[in-house]
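Below you'll find only one chain, the form predicted alone, shown as structure tokens.
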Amino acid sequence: MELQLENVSKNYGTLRALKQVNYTFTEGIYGLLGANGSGKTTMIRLLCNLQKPTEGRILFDGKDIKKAGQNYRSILGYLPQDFGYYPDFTCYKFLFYIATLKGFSKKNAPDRIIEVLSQVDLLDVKDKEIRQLSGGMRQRLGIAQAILNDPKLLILDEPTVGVDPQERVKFRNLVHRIAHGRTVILSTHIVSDIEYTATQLLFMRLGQIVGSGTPDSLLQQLDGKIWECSVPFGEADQYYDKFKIISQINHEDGCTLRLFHEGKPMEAAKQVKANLEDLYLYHFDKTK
């Protein structure tokens, strides 16, 4: 299975939201990372065929999705950033409604609904009104409606915004469980959402992909560039003027600074292993 973007651009009036994007998605979990305004949501809308490219085309297994119509929608599952629902519907009733929209027969819908409710760990609350669910449970219900048609392509747009850390862990585990045999595209600006989930990463900035690859291959870019040093409180400010500081951790007798530098920045600095948060900040700093 291939989902291919060929020279895709998208304009909103004079604003160019995407700029000549080329990329091919295959089976796996893709983390699409970028700050607000980077072009992530525009790309998601184009991939879901909710909007049309200004230039270029998007192909699914060699066929333009603009012309595929229902054939493309039948293999697509989508959880938008603002997941709409009827608060007085029960989980089961809501999924039955979605199943009807997706063309399920009344005979086949019940078994599939029970199956997906089990997959997302909501079977025990299937008769509870959606208004009574926690934010995390509602997001899992959103994933349930997205996978109801057993899609080959699953797109999740900012799925953990406003969700507590415990629910984010459940979400990551759920994505792993349902990803086999699918292409999953997870758009987020929360690094921890994809740190233990994605097999491929794409970094977006100003409408372009500024970095892509496996987490390990991308982290190799930072070999020898991430350092930590302990300094007195009174001296910390001068290092902010000299170096790109990633973080500061305060202690009783001073603070530890984590920073980018091509070579050893000072005698007391120690080289440390890079993580995805370092990589995220590195990409968006170097493209300014």
Second form
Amino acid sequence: MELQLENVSKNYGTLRALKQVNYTFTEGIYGLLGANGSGKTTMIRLLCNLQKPTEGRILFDGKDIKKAGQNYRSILGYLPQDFGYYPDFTCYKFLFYIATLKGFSKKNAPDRIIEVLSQVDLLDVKDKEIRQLSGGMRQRLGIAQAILNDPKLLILDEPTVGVDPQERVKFRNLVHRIAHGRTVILSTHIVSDIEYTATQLLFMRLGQIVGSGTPDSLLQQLDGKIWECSVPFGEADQYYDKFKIISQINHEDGCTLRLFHEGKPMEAAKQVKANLEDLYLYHFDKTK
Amino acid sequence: MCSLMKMEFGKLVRQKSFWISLIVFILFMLECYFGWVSPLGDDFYILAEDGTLLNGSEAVSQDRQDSERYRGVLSDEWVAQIVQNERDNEAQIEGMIQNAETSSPISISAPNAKRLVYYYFVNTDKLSGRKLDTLVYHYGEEELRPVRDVFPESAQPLYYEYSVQWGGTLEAVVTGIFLLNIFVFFGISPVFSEERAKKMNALLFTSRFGRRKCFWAKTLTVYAIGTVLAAGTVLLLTAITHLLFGTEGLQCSIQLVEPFLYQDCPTAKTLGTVIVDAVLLSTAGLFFTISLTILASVLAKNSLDAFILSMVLSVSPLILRIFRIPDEIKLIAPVNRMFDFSGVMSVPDVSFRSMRVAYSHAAAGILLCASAVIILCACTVYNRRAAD
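Target state, the form predicted together with its partner chain; input state, the form predicted alone:
Let us now look at the entire complex, which starts with that chain.
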């Protein structure tokens, strides 16, 4: 399966939300990282054919998704950023409705719904109204509806917004479990959501992909650029003016600063291994 | 598609607004029916020949018996006989009314000889300008000629039979279907707007069926509900009347059914034909309202907006009343007819090339075509709109 963006741009009036994006998705988990307003959701809505590009085209296995119609939608599972539901529906009834929309017969739908509810660990609450579920459970229900048709292409738009840490971990593991054999595109601005799951990362800023690759290859870009140094409390502020500080950890006798720098920033500094959060901050600092 | 329609139906009927408006509609409709048709005669009083005041089913039965004397085509001889009877009975009836110890409304036998005579002469132009004992005839030959030119069949003889209950049924059916329009605003307007308000659009649009099939499933569901309710209304009301009174009255000329409503109708239609025409036009009007409601629901962001917009769109043709626009155009819009079908019968047939079509049929056709255009517009808007 191949999903290809060819010179895709999207304008909203005078605002260019997406600029000449070229990228090809194949099987794997893609983490789409970017700040709010970076164009992630626009890109996802274009990929879901909810909006049409102003320029360029999106090809699914060589065919324009605008023309692929039902064939494309059959392999698509989508969880929108603001997941809509009918609060008075039970989980089962809601999934039955979605199953109907996805073309399941009355005979096949119940078994598949039970299977999916079990996958997302919601079988116990299948007869509960959605309004009674917690935020995390609702998001899992969102995943359930997205994977109901066993999609080859699963698109999740900021699925962990407003979800507590415990549910986020559950959610992450769930995505990891269901990702096998599919293309999963997960948009987020929370690095930990994709830290251990994404096989490919895309960094978006101002409507453009500013960096992409496997996590390891991207992290290599930061080799020799991430440093940690311990400094007394009183001196910490002056380093903020001099360097790009990633984090500050306080101790009893001072603090440890984590920072970017091309060369060794000071004598006492120790070079450390970069992580995805460093990479995220690095990209957004670099493109400023 | 069928399974999708069932789901859409289930979604609509789970809403309180649907049931509340349906119950209110049914109550109003039955109230209108029993108020106008009065099949059991609760509000119906009649003075029998012996001076007894009858009420309820007895009064209805007596009324039917009295009417039987006048059944038939109104001819010169027949009318002369009625006039004679009228002269003989008038003093006696007046006396009975004065002696009656009640202030209740009194009907002096439904056929009302004066009315029959009046229509006969208007219809045949035989006594224009002449004064009969109790009636003054206003129409002269000069006045009648232009009417005859446009409605040549108005010279046909009128036929009378007892038609009080079927006459009431005609009004109840027209009113019932009009009330359904109001039900549509409340009960059906959330069909598209709710999914938008609940942010379900994105899921619908990315599902296998996609927006096009979702649109048609919703639209057909709404039309199916409207059709079933309209058919149910017509069948229920006509079935009750038929059960109690059979088909008696359906052959009666429309002018002899209800003086205040149909006295100016120049057509040569029977009550039965008019009921069929009224059902067709009212149902087409209902479909038109449903189409406007669907368009409003597609445009609106929530159910309240959809309700208000559908109301505004549906009542907007009222503005035509301000301007000097011919009745032919004004009366196409259901809101300009409301509960009254008599205006429609005063409009001449429509000629199209060699074809001559009754106005009510032509208006129904126009409404159905307009409905189709509105639905296509709604479909285009729905298909082009980005999900929220």
